[in-house]
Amino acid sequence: MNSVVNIIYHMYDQDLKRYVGDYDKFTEVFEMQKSQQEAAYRRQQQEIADLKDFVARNKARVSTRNMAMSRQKKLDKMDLIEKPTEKPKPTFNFLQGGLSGKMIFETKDLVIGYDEPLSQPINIMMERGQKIVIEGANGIGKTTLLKSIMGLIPGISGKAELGDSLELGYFEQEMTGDGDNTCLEEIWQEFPGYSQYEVRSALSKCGLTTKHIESKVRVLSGGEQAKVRLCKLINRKSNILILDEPTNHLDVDAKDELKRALKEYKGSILMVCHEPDFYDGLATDVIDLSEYTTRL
C-alpha cells in the first residue's frame, strides 16, 4: 500500500497526529516512536524505583532526611508516562441460526423512496447462500432499499416479498438512540442474560478496551462504536445478515478479521459496501443500484 497518509489514529496516546508521505514512511515513524515511548517509559520506571527506594531508607535518618524529600517532592511533581499498550485485536465469529428457506426475498417492480422516487423499479430476488453486495455512489438509495426489503420503509411502489425461517441480523450504518449508556450497559440491554463477566468478554472481543467498555457510547470514536454495534450482530443467531457499509470508520485489523467472519459464516449476506477490497472474494454477486436510480 503507498497511498498518501495525512492523518493515523495514534492509538497508543490517543491523540490525533499528522505523518506525510507513503505508508511505509507512516510505518517506519510510527514504529520508531513507539520504541521510544517505550524506553523513555522503562528509564522513568527505573528512576521511580531509585528514588522510592532512596526515600524509604533515609527518610527516618536525621542526616539524610532532607534529601529524602527532595527526592519525595521530585516523585510527586513528575509527569507520568505512559505506558505504550498495544490495541486489542477483534476476534469476530457470528452465531448460525437455523436454516432459512430457499429464497430470502424478491423485490417486485419496487420503487424506493419517501417524498419522490429514487429509483426505477427494481427486480431482484437472492436465494439462500448468495452473498449480495449493493454498490453505487452515496445518496442513490442504498440504505432505503435495504430498510424497504426488510420492511421497515414502505416503498413508493411495487413490493418486497421476504422468504421463510428467516432469522435476520441488521447491522445500521450509524449509531441510533443518545447513545447515553456506557457500553456495559448497550450490551447488557440487549442480552439480560448476561452476567457481567460475559458482557465484558464479549466487548473484549470485539477489540474494546476496559477503558472503552465503561465510557458512555456517544464518546466513543466511531470505529469503535461500529464493534459495539457489531458485538450485538455477533452474538445473535442468524442466517442472514444484512449489512449497511460495516466497514466505516474500522481499522486495518477489524476489517480483516471481518471479512475473515464473513468468509466463514454460513448464511446469506446482503450488504452495502463501497469497499471493493473488502467484498473481493466474499461476494458471490454485486449489484450496481446506479442503473435503477433516477439520481444520475
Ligand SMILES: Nc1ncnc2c1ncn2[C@@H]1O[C@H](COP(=O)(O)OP(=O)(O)OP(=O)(O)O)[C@@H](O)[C@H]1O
Second form
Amino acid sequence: MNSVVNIIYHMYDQDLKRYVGDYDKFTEVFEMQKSQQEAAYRRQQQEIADLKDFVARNKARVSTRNMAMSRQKKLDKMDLIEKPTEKPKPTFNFLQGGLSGKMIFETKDLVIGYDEPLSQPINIMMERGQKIVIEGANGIGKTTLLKSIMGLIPGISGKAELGDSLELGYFEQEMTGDGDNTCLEEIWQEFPGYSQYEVRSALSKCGLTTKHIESKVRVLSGGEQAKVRLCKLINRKSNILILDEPTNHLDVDAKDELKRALKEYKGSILMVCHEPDFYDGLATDVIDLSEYTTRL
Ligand SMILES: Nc1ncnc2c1ncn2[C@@H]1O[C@H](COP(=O)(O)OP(=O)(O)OP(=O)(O)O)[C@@H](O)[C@H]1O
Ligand SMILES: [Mg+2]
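Now that we've seen the form predicted on its own, could you pull up the form predicted in complex with the named molecule?
Now the complete complex, all chains and molecules, led by this one.
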C-alpha cells in the first residue's frame, strides 16, 4: 500500500494544503507543518510578552518614552499567528450500490407502537429516487416508524413491506454498544479487508484527527462519534439510506458536507430531520408524522 500515490486534502486552519504521497508521508508532512506553526506561535507569544513588558516599564520615563512608543507601534501592527488547532474538513462520499426495485417500501394500515398505539393507521409508500424527510415533535414515534418499516420491530397492526434488491444503509439516532473499541478497531471490524492505511485514511476523510482515530469511541464527543458512524455508512455500498437525525451532533462544516453528499447520492433516502435548512433543496417529500399521531 505504501507505494500507492494518494492525494489527501487536509484543512489546516484556513490554508488548504495538498499532500502527495502515501499515508505515512502525509502524516509526517502534516505533523511537521503543525509543529512549525506551533513553534512560530510560541515565538510570537513570547515576543508579544517581551514587548508589552518593555512598554509597561518604560512608557512613564521621559528618557525612554520614545522607545516604548515605537515598541507599542510594533505591537499594534503585528499580524497575529493563530494558535494552531486541528480542524480537518470531512468529505462524505457515499458508495453507490446497484439499482433497487422501483418500490422501496409500502405501509398498509400500519399502526406503530410498543404497548399502546402511537399512530393511527399509516399508508405511505416510497419509490426509487425519492428523498423523504419525516418530521414531528419529540417522542411522536419517528424512530419507531423507521424501525417498523425496516422490520426491526413489529407494528401493532397492519404491515410494512420492503421492496426488492434493497441495499440498506441505516444511521441510528444514538450510538449503540459500549464504545470500548478504538475508532480504528471499530472500522476494522466493519471492513476486515482494509489495510491499516485504508482504515486511517477512511477515518481521516470523515474529519477525524490522528488523536481521535486512536482513541476509544466512548471518549469522543457526540459529533466525533457521528463521524465514525458515518464512516461506516459511506464506505458500504447502498441504494437506500435510512437516516435518523444524522445532523444532531454535527458541526457546520460536517453538516454542509453531508448535505452536499446526500444531494449527490443516486439512491433513495428516508430521513428523520428537524432542520429545514438541512433538508431544503434535498428532500423530494416531507411527511409530518403528527398528522398520524394518537397523542393530540
Ligand atoms: N423500546 C421501547 N419500549 C417502549 N416504549 C418505547 C420504546 N422505545 C421508544 N418508546 C416510546 O415510544 C415513543 C416514541 O419513541 P420514538 O423514539 O419513536 O420517538 P421519536 O419521534 O423518534 O422521538 P425523538 O424526536 O426524541 O427522537 C416514546 O414515547 C418512547 O418513550
Ligand atoms: Mg427518534
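Predicted model, so just to flag it, every value in this text is computed and none were measured. Rigid core (definition): largest C-alpha set, two forms, superposition within 1.5 Å. Positions refer to the first chain, counted from 1.
Undergrad: Given a core-based superposition, decide whether the C-alpha of E264 shifts by 2 Å or more between these two forms.
TA: No, the C-alpha position differs by under 2 Å between these two forms.
Undergrad: Quick check on K108: with the core superposed, does its CA move 2 angstroms or more between these two forms?
TA: Superposed on the core, K108 moves its C-alpha less than 2 Å between these two forms.
Undergrad: Just checking, between these two forms and with the core aligned, does D180 shift 2 Å or more at the CA?
TA: For D180, whose C-alpha is compared between these two forms after core superposition, the shift is less than 2 Å.
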